[in-house]
Amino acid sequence: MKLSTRIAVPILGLCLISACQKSGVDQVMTGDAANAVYVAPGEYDEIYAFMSGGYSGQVTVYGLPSGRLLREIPVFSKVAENGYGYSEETKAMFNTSYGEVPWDDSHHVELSQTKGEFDGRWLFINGNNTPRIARVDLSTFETVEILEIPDVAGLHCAPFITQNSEYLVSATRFSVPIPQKDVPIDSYKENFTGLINYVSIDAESGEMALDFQIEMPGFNYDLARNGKAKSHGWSFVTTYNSEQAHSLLEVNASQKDKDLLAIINWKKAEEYIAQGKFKERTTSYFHNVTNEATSIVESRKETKTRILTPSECPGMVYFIPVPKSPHGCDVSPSGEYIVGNGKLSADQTVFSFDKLMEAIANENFDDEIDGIPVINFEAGLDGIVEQPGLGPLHTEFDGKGNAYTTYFISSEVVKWDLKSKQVLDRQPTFYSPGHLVIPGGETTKPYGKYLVAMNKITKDRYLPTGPELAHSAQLFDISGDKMKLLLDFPTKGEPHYAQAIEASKIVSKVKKFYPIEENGHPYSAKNEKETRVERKGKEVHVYMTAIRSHLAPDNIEGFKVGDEVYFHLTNLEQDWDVPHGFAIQGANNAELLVMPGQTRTLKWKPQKPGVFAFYCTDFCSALHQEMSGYARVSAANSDIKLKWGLNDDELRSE
């Protein structure tokens, strides 16, 4: 009986982890693995890496070389930990044009650059289901911005950054139809259009904006890198389903022998919008801020979006055909290079910028789709690597002419030269690595000292916890001829990319607290005199404190059943690491951990008559337990007039 592919593959799977388990194992205890990655007591960490989270949506933070998981940052998904989505202030955060979306799947974080370095300003990351591109403020790590992108599905390709911060480049994963409307879905060749995003970002701000998008043919977009360096201008996209098929995609999307990688000349895309080139589109998106003063999330409806079609745009989109099926798109440091890899390949194709520019000089073009031209395969073609493994996914670069790719179905790590394209090292991986990081290896200067796969399968990795495991990351020492493995870490959701960058470069811009004079939050309390209670109809609002060890006020009265009551805790204290929460009992949405300086508000509706206790949630000194108070809530149609203080004072009234 001849074996499937779907069951030829796990097969070879469960071969490859037999054999490589031992070799593993064997590796980390010849060497001094574990000196290699202490970090003593009070000592920091080289690197900040940043982990998307994927299901989870949200972004985790490792330091390496330890591998200790550093904090998690809220940005698709609502916690209740400390209120992110729940709060007030951050509920707008999720407002899209399909109403409030609570979660996303967050794949590809990008840090912010300045002439090809990474500068430890702000992190992007995005939202592939609901189309999403979101900032996070690395002086604070907390998200403070999240652009939605219109008329696409499935932002998978995204958000990939440009040398200088001055874009982010996303494309469609789903070609759908634009705009939408109901067709029958076997209308797709005729009816369904990819389209390829530039986000600009304000160089002061971080802000971003959705500047112009290019209509594309109805393929999948997958992954970009764009270009740095001697390439810095044009951006590299790769394209799956050049068959344009719309069922059963492993079979109908690998009838060629290959796919399409776009090329895409941005700088000429901008002088096409100056000169008015666009078509300007009706539409729907929403644009949600954080206001820097009052930090309160602003979200405002956009409905205009500029078009380039490039068939009326010649100079701005190429393509060239690449091995079926790619997924990373990598460039290396000097921007000469631009891998291509075909997933079912054996092979691993690399492109030459300056023969890619070349040909395009020459115009030696072997077709056009949809007045694009499509450039002669080997005209663009720097050399093939052969034989590397199987399953080539992502491929990351150390800055001393060497590359480094992950090898899904083999299981492992390969090291190749740029230039002769011969294999250098392999390593196994525990197992089938999806994504790679090195420290820097998207920059023009990589820090070549580790390196991180990131395993989608972990098996016997960890002590088991159910049918569902944490997914493995494994960090290598590639400083050396060979690498070496290190450490064994697990990472939370599923981490489908990561970025590294020293820690160096943001430890002396991270915020210790709000200044409180700074505070322009509408409902703050600087001081325990501005404390208060006041009632407008139904809607009251508190005015309250926090700090070592007790809330102001602390003793209220005069709820009543039906109200909605708006707590706005002000955290006084100006000192690092001094949080403090609030939660009280009969809240049905969340607690709020509130950082120094700041102010949060949580919103309660007491459903019933009687004295209901509220206390700080975060241990903050000797006292914390006695940081607590009640709220008193009476009938409907009760008379008790507002009543409020500190329970050793005599409560003032409204």
Second form
Amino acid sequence: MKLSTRIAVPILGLCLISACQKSGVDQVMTGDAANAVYVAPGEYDEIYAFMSGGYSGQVTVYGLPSGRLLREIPVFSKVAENGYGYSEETKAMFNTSYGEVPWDDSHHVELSQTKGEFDGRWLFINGNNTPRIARVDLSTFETVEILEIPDVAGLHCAPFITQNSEYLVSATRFSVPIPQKDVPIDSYKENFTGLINYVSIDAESGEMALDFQIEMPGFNYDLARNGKAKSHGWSFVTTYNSEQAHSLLEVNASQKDKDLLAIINWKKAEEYIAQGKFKERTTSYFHNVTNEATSIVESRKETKTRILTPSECPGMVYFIPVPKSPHGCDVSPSGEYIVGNGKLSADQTVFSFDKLMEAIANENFDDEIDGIPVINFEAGLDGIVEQPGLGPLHTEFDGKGNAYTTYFISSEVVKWDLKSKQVLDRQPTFYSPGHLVIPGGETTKPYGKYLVAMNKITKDRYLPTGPELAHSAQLFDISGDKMKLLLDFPTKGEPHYAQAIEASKIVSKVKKFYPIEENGHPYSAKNEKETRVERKGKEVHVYMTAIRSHLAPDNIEGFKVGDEVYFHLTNLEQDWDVPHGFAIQGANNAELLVMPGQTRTLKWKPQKPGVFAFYCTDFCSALHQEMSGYARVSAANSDIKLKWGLNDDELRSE
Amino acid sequence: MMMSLEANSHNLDKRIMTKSRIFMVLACISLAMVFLFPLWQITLDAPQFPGGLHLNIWVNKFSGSGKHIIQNINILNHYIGMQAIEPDSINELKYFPIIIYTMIGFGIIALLADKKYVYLGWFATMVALGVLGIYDFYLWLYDYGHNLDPKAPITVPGMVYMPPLFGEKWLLNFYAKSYPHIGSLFLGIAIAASFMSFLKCKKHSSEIDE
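Okay, that's the form predicted on its own, but what's the structure of the form predicted together with its partner chain?
Let us now look at the entire complex, which starts with that chain.
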């Protein structure tokens, strides 16, 4: 009986896919969808949507409702186009305990919050492969910090923020031996451990610090959310593979009827830390932070972490069973409902915070795992949304008492009532959505109005581009009783999660350029009089400036084969949208894009004697094409002195 | 007894607070306003400068769209060979404020003296200074617009780039507008008020209006 339902639902899902593609098109043709997403030339979108890039490692910024791509922010992948990760200033951003890791898999975007609402200050995102969390400054849309998280493997479950940006909560996806050691894989149950990590955020600077880690049973930790409003002070983390399988997880980690939701009282954890109930462990991780004055990334190697063990810290961690390998767990705007999305279940489980607290107070526990009490399922349960679809992954909220859940297998978004658990509407998506985002949907005050489903499968949605396709997203209007499909747009990388915020919360804070008087870069030249070339043995430093439409100096002689030349380019412009670029023939690393008021450095190793051209790569002005120069390289043993200048009559020499 | 005291003080008020003096106070205050508002504004409109580039000319400085307006205008101007505007080398910005302070000083002397011909003298001096100021401004505009670097990247034969003294004009891709700003309005009020002082002043200031 149950089996037949499970087969029937995906088949029905497949039918919906083919049937509803047409209906989607019809809606767009007949409705006023075009008007609803039309943003007239020169007008601004209402909302910024920040989407993770998945395997691209980056973050993309879209405008809603137009679906226009506004910018791709480089985060975890080096970008030769502007020198991010290649320039001398930014290369330290990729330092990890594994050496330089110039790529990652970025999943979950979290915007900073104050009093449970987005404040538009910072964006945080995880690196899944080499466990890291990055911070993007939303006044410049630049990555300014990356913190490595030690002793975890696969930081998928990250970085979930608390309502006043006190902490970013994360957890290991893969349990591993801690500290790492050479053991047989089948000793999983004895040797493998999980960790839940609390990273604090400095309220002023935004700088992150690993505050403490909680040692957990060796399960897979999947996703988390923090309590808000009444449940502020608690974190909720889903687990799967409570079977503790280490091979063929698709079968062996799907055997139990229920996995577990971890419930953490982080205020209690803070008390234990204050009481000194932690163990300090020696480990190794990197913390890379941009020095605001110099704009140079400084890399620090950290060696200590503080560990809390649940069995020694009663009242800090609890479990409650959740049906079938839960994926997302999401907390309603009031903080009362915690939705467990059991991805292999046809049902949707909703817990009540009040009931959980009551169960904890009454010690209504069924079991204990490694000293962690397991709350009775019924005692914490608020209700079940029965068979709303198949493969629930993620839920967001509109602030009007409704929840919206993506169903991967049945390829749809389902709207349901949080209190009554009744399904109110369902709309197909194209195809198989992962996360969804409602502007402000994770906060205590959702903005509502729109919903974007981020789909995993594209197939025939756009003009074909060969075997590899862009992922697709669908924008729905959720202001009425029924969701209405407005727009379908391709996205970059593979957006997993996204967060969206009213544009007005960011627009007024955005910097237009870097004030040159605040440029504290040790190799800056703040005007053309300060430009010069200096030799220190094999190292040659070129203090160069760019302003429309020339580089200064633009004729340099006296480089030698075997030198290490550093072109420190300062953009002297003090106006919006006048970047200058720098490229030189034979550069084995990258080119540079330098924003007004900024200094960026490209290292160049001349390999053979000759005269090599360099030029500005950003079409900055009518005479951009003239914005170029020559570097003369002589043999290693030549005695040609350094000589530089901008006009023949102004040549200077060492 | 009380009656006569009140009448006396009333007469005293009338003698000190003459209409001519009130107008002269107004003239001095208005003149001082040129330190709070720009005298002139030149606006350059082009599509890629949303809202236009505004250059405000004060008695002692420049301002406009952003802190770096002079640098940004100089960058544009150098393509057509116009000289860079260098506020530090413009002497007018140094001695014009001294002239304003001096005229405020003379204004105070004039209102203390409260003599018809002194008011007239102040009025006439201000008019003369105003005319000279506008002429000086014209010379600067002429020089910037005509004295072009022959090696300029962009040379359009026969083209000069003198912004209008008053009015609007196309200068290549820019539509230039040049109009007096609030400071000039106050300057006008100062001149008009001083003329009113002259008109309202009795030949013998000791005479009391009946």
